[in-house]
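To begin, one chain is listed below as structure tokens, in the form predicted on its own.
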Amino acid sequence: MRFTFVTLFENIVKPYFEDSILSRAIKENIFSIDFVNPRDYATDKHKKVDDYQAGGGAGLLIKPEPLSRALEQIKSDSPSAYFIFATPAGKPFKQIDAKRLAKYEHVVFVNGRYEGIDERIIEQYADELFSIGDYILTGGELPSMCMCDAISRNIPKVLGNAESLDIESYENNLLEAPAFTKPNSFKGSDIIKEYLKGNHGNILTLKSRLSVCKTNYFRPDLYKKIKTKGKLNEK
């Protein structure tokens, strides 16, 4: 699989696979990364890729002929090319769209900045729409990092342990049950005993009412969409 970054910054974005696991599966060819740069698609001299907002309003908007110009490019060499762009206006992104995604060939990330992108390169280029949440960023980056991760860890392979994809937070709804490590006691708390016993069908039917409880307490929004439907045994 193959992700591509649509950026003025560049350096912002790499680093961060660079090390841990996204590195290791980078270097085991299990998905790849790139970037384009608008910039480099500006015919004036001092190629310009922001302008001022039509019909007045504070900061400056990314201009659409060199950010068109560079997304046609991407289209040219990649017909399966799938075009994200992180906005306000998108729709939250979930755990079910992570999945998804990752059964895709080619996942390009486009990226605004100051006060975001001229509309009709959305209109025009936008496959979907996405907002990791009520809050304003100063680009588009941050966002499409985060997309890339979670998409890029339900990529056959790039786990080390894929069971670990089964058992996760919002599988099913569900927030992940409590996990501990050394040692049973710290500071006063113990691990809960059942989890040292070494009885696997116990412990995978406490982990799950625990599951249902940490939901409860901490995303009621989910529990009441999960109970709604009829999923849960709280017995």
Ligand code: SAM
Given for the second form:
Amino acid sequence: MRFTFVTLFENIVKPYFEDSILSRAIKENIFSIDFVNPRDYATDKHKKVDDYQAGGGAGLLIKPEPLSRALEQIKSDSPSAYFIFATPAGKPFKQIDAKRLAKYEHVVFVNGRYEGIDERIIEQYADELFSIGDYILTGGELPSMCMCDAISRNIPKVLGNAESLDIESYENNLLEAPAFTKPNSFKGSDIIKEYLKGNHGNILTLKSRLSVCKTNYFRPDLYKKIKTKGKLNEK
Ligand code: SAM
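The form predicted together with the ligand, contrasted with the form predicted on its own above:
Everything in the complex follows now, all chains and molecules, and the chain you saw is the first one.
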């Protein structure tokens, strides 16, 4: 799988993928990351990529022509390119999106800066718009890195232990059950005794119950969804 970041600030993104699990997956060619800078597609001598807003308004916008040329180039080089725009106007990015997009061949993240991108570019090129939360960031790079991270760990072989994906939080709208490691007792607080008895069937049953309780406590909005879907066995 391939990810392309369309960004004016490649150096913000690059280091994130040079460490840890994701860098290993890149070295093993499980997925790749590349960058396209719209500034390279500006034709004036100052390489201008932004301009004032039509009708007034505070701040500058990314202007359409260089960005459009950059996106056209990507499209002609890669017919499978799927354009995702990071924008506060997008639908909330969810785990289900990460799983779905992990099956795509080539995902392109288009990142706004300043006060955003000329709306016509979004209308003409976006396959999907995503927001990562109801707050405003300085640019699309962080949201796109979050999405890329979440997508890539769902690509087969990226994680050493693929089983962990099935029990992670947000699977079936549940949060993962509490987890512990050594020591068995820490500052007066003990690991749940059942976890230490070695009966894996019992541990799994207990974990699935705790997962429901934890969801009810921390994320009542998700808990409501599992209740209405009738997935709960509330004995
Ligand atoms: N003026 C825009 C507005 O009010 O909707 C905000 C522009 S923001 C300062 C600049 C860029 O950051 C956006 O074009 C987008 O790419 C990115 N961005 C900011 N917050 C975001 C969020 N919550 N989710 C996704 N992208 C975001």
